[in-house]
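Coming up is one lone chain in structure tokens, specifically the form predicted on its own.
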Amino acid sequence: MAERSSFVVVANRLPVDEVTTPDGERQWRTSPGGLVTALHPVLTEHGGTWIGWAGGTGEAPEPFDLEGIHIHPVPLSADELERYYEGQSNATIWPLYHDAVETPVYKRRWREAYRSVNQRFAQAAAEVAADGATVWVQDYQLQLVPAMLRELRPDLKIGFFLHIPFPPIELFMQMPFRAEVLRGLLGADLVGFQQRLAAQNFVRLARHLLGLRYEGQSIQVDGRKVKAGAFPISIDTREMERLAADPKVQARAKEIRAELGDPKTIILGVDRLDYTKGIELRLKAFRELLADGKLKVGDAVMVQVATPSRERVEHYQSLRVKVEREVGRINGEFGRVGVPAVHYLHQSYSKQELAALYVAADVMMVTPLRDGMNLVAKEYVACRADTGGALVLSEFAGAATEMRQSFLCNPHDPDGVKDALMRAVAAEPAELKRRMRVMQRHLRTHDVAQWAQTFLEALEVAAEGRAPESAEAQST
């Protein structure tokens, strides 16, 4: 048997991609993100494993070494690739986790789905963990994984994060197997939320559903202390920072500003399609000020960049219709020969372009329904060095809480986004220098590896059984 790893993440996704060599040989590459960039220097000082889906059906590909990680993928059934995670995972939990935007869908075979696939995933993590390890899975689709593991590996330190928001009890109570759900995430030491409500609704639920007692953020379980905490999560700011300054990003960001007839006002929206960004509102709130003349087809431009997402899932597909029906109302009624309203781009970017676009945006416009944090808004930040700039930004993301100086504004509301645009359009340069700049600061000093450092010393704390008060000092 392979050398068992002291460090394991466990994710639905691995952190490679599978690309095909000119000479047509198959290889394996990491894949640009957040988590495997915060994670890498954990992973390969500890001689880490990577447990996560490889893509594709059918059986997965031998375990392998990749930038000094270990790569273990599990596989998945076309049939459960349709369950596990298209149904009970997309269809079931997010939406329900994200305030019920759309209406969940709830169905047995679909739960039989996840439970097998977690199983699954647990086995993989308890067979390449050493003796002692600390496992840390990640996120909504493998809530059943941390209890699951524990009881096949009691010696464990086992941390839990949840990248999305967590509900409220009223609206987790609809989940069919919700004791079994809330019983998976207590198998955890440390279960990490983006905000401290989320943590709350947490522990009141532990109370509510299975009568555990609590003390502050402590739940007492099976004779053993699980703690809840807030963990909001970040982007490599320098790295954004470095890419922004880059001199071909700089000129494409003039380009692009060239390409759109160089504008006064550049609006910019960059969101995978999901019904939980509120892309659509966001439209009709411009296509009101368009109506109202308080901006004007010439003078300001949107530019709503919207990347293809679960495709296969009904309720995006009738989001993607209703988008482009909205974008098609708005060029029709505003736009002139050459000069659309709106520049509507149903497509993925890569970093560069991401970073050029947003070097050229005069105001970022993120405004979901709800969010578990959005790191475009820091991105769009990080991106923006001396030069201004303005978020408009949905209270209801998590990075509202710590992005106080954007504009922020209650999506539901139509007039106080119109006036949250308007205010971010009309402010004097000197002002949006002054609010970037607060927000910069706090993102140098709060980055991706800040917040997996922040998370890891805590599961240490919380495993060892001490109070950790300091961890939840430190994550607040």
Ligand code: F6P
Second form
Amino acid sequence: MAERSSFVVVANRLPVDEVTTPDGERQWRTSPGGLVTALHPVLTEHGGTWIGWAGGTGEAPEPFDLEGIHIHPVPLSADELERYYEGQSNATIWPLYHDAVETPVYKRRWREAYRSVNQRFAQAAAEVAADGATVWVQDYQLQLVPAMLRELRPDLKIGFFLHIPFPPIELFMQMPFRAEVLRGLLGADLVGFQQRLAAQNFVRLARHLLGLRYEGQSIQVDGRKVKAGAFPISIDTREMERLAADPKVQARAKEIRAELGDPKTIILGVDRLDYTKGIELRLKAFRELLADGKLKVGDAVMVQVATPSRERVEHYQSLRVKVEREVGRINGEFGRVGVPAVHYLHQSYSKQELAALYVAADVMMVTPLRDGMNLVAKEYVACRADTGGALVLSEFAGAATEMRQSFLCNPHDPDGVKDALMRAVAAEPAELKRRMRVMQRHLRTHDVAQWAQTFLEALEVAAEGRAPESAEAQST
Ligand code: ADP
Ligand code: F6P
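Structure of the form predicted together with the ligand, given the form predicted on its own:
Let's see the whole complex now, leading with the same chain.
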């Protein structure tokens, strides 16, 4: 039997991509991402294992080692991909947890697949975890894993972190297998959320749905204590700053500005093409400002990067049609030959290209209707070492709790969005500098490594049954 790990991460996706080298050889490499960067030191120090899906369907690759991490792929069949990932995870739970901004779809066979795939992940974790190991389960796709794993391995310290919002009781109560999901989460010693309000929703739900007693953020379950707390995730701030300062990225940013016709104002949006992100309302606000004559094509240009995402899910297909129709409408009404009003890019980019876009943009629009955190907002701020640039940010993004010096807006109020955008466009450089500096200072001390460390320390304490001191400051 292979050596077992004292630290295990369980997430829907593995942090790896399969690439073809110039000699045509297939090779795995770690995918760039905040989570893997933050956990890399802990994983390598403890001979850690990452359990997850490698993408694709059918048989999974054999476990392998990459950059000091044991990679343990979990297979998904084509049916499971449709029912567990596209169905239960992304057409039921995702919309429900995001304030039901799209109507959640409930299907029995999706729940069954979710259950059996969660069991597979729990089984894999039970097999690779050493005695008394720490297992950190990530996100909404795997909410049943903590209880399943506790059943198999009561000796483990189990943490769970939800990257997306946790809904208020009345929304959660819609879900047909609500008690099972809640019991699944309660299998953990520590359940972490992005926001204090989400942790509050969770402890209150435990009382409402299962009649459990709680005190502060500690719930009594079967003679155990389960802690809840807020641990707002962040980015690799130094890496983002370094990237933005790279002369190649700076040169590329200048080139982008030139390619866009050196306009006075570049307005940028970077999002997965997801209906929670408020892409349509942002486009509409821009169109109305052009129609009102407050912005002029040529002076102002909008660049919208809309990363392809979950393309076989119906909600996402209809969103794409709506967004592309709106882009066509704006360019049709306001564009000129060679001078479109909106540049729409339905593509993935390298971190370098994204950093160059951030450096080039005068105003970054982050206007989700609901978002657990929104790392794009933080990445933009970290890239503006020149202390230029303005962030327009929805109050409904988790990031709004920390990025208080942004131009905050209510995305449900079109006039409020237009007003925030115009204030950002018109702001004096000195004011922009002041705002950026405060937010950048915050991100330097609250980066993703600090997030992981705070969570893992709190988990250690929670598993010992004591009150987690480090989570106290942000307790519910
Ligand atoms: P979500 O997790 O919902 O997609 P976040 O804003 O929290 O939203 O995180 C998105 C991440 O994906 C960021 O790190 C961002 O840099 C990255 N990203 C977004 N769009 C692209 C793209 N077109 N190409 C590559 N990376 C992207
Ligand atoms: O923000 C939630 C999240 O699941 C992230 O963890 C992930 O990077 C992103 O959405 C993309 O989701 P998917 O894995 O479905 O492509």
